[in-house]
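To begin, one chain is listed below as structure tokens, in the form predicted on its own.
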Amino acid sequence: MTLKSFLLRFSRLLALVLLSMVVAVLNPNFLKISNLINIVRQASPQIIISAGMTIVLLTGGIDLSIGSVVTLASIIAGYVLTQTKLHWSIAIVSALGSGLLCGLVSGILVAKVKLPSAIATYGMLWVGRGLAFAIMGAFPYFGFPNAFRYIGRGILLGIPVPIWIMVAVALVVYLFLKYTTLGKSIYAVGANPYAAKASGLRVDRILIYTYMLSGLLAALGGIILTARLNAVDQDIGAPFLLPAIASPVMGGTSMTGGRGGIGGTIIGTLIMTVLVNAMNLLRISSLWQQFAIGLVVVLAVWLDMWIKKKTA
């Protein structure tokens, strides 16, 4: 492997390392183990949510309903935990089921009704948001059982539980995309849906499964977030939509489909999380934080286009 090909292949990882080195020089507290663990813990729900978006992007689609699915799943979990006497595990099952159902509807609209993915999932965004408001009303849910909160705040072998869940999800998604027939078919559909259909792949079914996985992972991220915050309101998932799109793109997943993976998504998410953590350590205004993140996302997309040209 030449130096040029090495730099092109690992450019995002090198960017993350370089960013971390600069921050460490500016503030040595960045390298404290507690701070590094905190960075990964904060990134964990976003990585899980972005993993679902990654799978959708690989087919050449996009899921704009992710933020609402996070909110709806969180509110359903909160409702079961506070408004019923059911076991807390039922709250998890119900929340995950709501994510699967939202993904199923989006998938059918895209695969069977033939709506553009942006339109179908934008519609689901408002449906999910409306259902969330209808279920919760005007008052947030809070004060959940300790067993449920362990998912978001627990420690296992010195590592926060959300990190363990994130690692497990990332490993499963990696193995799924790389070694299963459905995972390989997702890449094929994204690369050329017409060729995939001509080769005998059931494109409609693959797309439906893809959006169901996205909904499931969004719901799981919402559960972890709810357990960590010990509360849920109607806007809990809204901040996760745009980062869920930016993280895979920053990590090298093409928005036109057929190229990318979970590894790049993890790196993209960590770049944004490290950036926010660094600006907090350096006491930079939140207004400038938004500007910096937007600038980094634009630069990442430009880098992705530049790498495409160099490797074409």
Contents of the next structure:
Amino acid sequence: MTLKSFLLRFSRLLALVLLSMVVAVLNPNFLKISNLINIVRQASPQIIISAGMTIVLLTGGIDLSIGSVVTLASIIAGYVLTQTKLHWSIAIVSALGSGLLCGLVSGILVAKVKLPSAIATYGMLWVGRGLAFAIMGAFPYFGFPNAFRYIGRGILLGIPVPIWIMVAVALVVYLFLKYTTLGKSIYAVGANPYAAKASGLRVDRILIYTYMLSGLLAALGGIILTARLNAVDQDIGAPFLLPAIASPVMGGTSMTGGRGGIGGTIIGTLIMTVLVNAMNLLRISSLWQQFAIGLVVVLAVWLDMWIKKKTA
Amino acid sequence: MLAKDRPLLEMRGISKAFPGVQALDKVDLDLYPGEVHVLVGENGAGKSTLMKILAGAYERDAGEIVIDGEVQAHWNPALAKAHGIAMVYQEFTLVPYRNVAENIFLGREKTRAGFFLDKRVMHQEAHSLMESMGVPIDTRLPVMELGVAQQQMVEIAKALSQEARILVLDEPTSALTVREIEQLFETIRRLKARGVGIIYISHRLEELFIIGDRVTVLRDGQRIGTRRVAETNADEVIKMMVGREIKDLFPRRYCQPGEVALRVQGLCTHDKLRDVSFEVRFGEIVGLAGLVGSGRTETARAIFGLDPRTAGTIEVMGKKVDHIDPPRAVEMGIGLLPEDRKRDGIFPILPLQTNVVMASLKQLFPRGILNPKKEQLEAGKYVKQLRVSPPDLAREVQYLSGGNQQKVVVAKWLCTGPKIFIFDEPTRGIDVGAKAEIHAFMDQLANEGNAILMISSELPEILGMSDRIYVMHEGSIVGEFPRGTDAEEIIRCAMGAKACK
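Same protein, different state: after the form predicted on its own, show the form predicted in complex with its partner chain.
Up next: the whole complex, starting with the chain shown before.
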């Protein structure tokens, strides 16, 4: 591989490495294994949630309901765990099921009713949120069984369980997009929905599956979060929505569809997590942290475009 | 009066390389006032690249651009525009729901007091502009209510309103009917009289001899030669274009038809088709002729299940098909090469190999698991068979020329192994060489026993390729003709003259 094609392929990774190097110079603690593991663990739920968004973006759509689905799934898990005597695995199944269901409804609205995805999922944002509030009422759920909390806090072979789950999800999504006909069809629908239809692809079904996957992954992210925090409230999911859009785009996934993948999304999420971690290490006031995040998001994408232009 | 002996434009020794390709190699081109200079060449010969350099959209690697005898040190889209260079592309840049005048003055609206739109003046000027071109169109109509030909006129008017002296027309007739082409030529003649220089890109040789003054042939990024149109002939131009002689533009030899492959009876759709009935047999190429808008494409779309039918039956290989949608059609062995290749045919940002297998994923990988080796093998097979160039399986299809994109769409359908092909305008916007290849290929498909329904607006293609011809007019089939019918009869039928059989 020539330097040029290497740069083109890994320009985003380069941005992440560059950022890490700067931070490491400013504070050597950054490179401690425990800190690095901590960063990846923190990023894991976001990566899983963003993976779902990545798939939706590949079809040329967007899923604005992701944050609400995280909330709804978390609250349903919390409900089953604390308000019923059912086994904790039922909590997981029903949380995942709620995610799938939300995705199914969004998918049908997009594919069959032909609503713009932003509108369909914006509706789902409020419906999911309202449902979550109605289920929980005013009092947060907390104090879950240890077996359930293991999902968020457990450590397996020296690595936190959320990381294991995230790696598994990333791998599955990677293989799914690259080596299945459904994965290829998702790119095709995003690249040209008309040609996809005229090629005999079942575009409706493909879209519905896409939103269901997005809902499922959001729910999974919610479960990990709930297990880690050992409590769930109404605001648990909302902060995940915008980063779920930003990180795939930083990672090179096109918002018009047909281009991108999970690898870039992981890097995009890590860039943001590293940044927050670094600012904490460097004791930068949280007042300025958001400012810096905005700056880095823009810089990272610009650097990528600049490298592409220089090497093209 | 302008100095007729000084060129408006000279492009000298223009070179441009893209990764892996020398797109242009020291190409010269000049243009005099009041001249139509026709630029021909196969797809990928470098015509578009040369024009994009002229428009300032691409930077050249070498060579100079000279306007009115002055070498231009700097060149960019704004300067090109300032020097009166205007492009009218195949794809229109009009805003569909704005009216004609608004489109002509888009971004340069006439205002009163610098703020309020002066609609009266805009309509007046737009009107006199259209009048001067010989096409009085109501400037209050939204552009989307105009026909393709009229839209093109608006596009040209827009260019002229910007004081264009050098007008580039890229395949202006590819979507026009015979009558509309005549109107376009009339407009071109008026522009010539006003001293406008026109660079005219076309694949249709007959047009060259009607409207052209000089012709320049490009091949593989090089200028093969420039001739006065009066001093050359079609054979010479074709030879220059392809570097070899094409003896047989239409290779079809009639052969014996077999069983009925596709029978359509009483087909109606809610807005266009009325009682369409016809049949296609295996081993046969059936031509579907008619004017633009006569319902040919709609027929193809209804058969393929892209548009719903409201009445009528479709029989595929003797079996009635109740419900049809594209996935079912593909399963039953029907392939549709769509009229609008860019919209319905290709996935521009996906690699060549993915484009080729996209309609046959289910057949190739019944378990849903993709095998990249098999994908490459399949795609490679058809890319080789159809001689797609460049044969780079990883290349995004948007970077291929029009003819090669069309081959990719053909490859996509071959890959599904269909028995019934519907080719809707298979060679529109394609150069002579690729055209001949596609024709030879269709002939081969029919000889191998496949059924082919071919829709075409080019009469020579219909006459040359079809074993039988149906003619459509206003949503109905109005005539059926055997091979060897002469052109006049078919035109008369297509225009709606009565009593055709």
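Residue numbers count along the first chain shown, from 1. The term rigid core refers to the most C-alpha atoms you can superpose between the two forms while keeping them within 1.5 Å. If you're wondering where the values come from, they're calculated on a predicted model, not measured in any experiment.
In the core-superposed comparison between these two forms, the C-alpha atom of Val298 has shifted by at least 2 angstroms.
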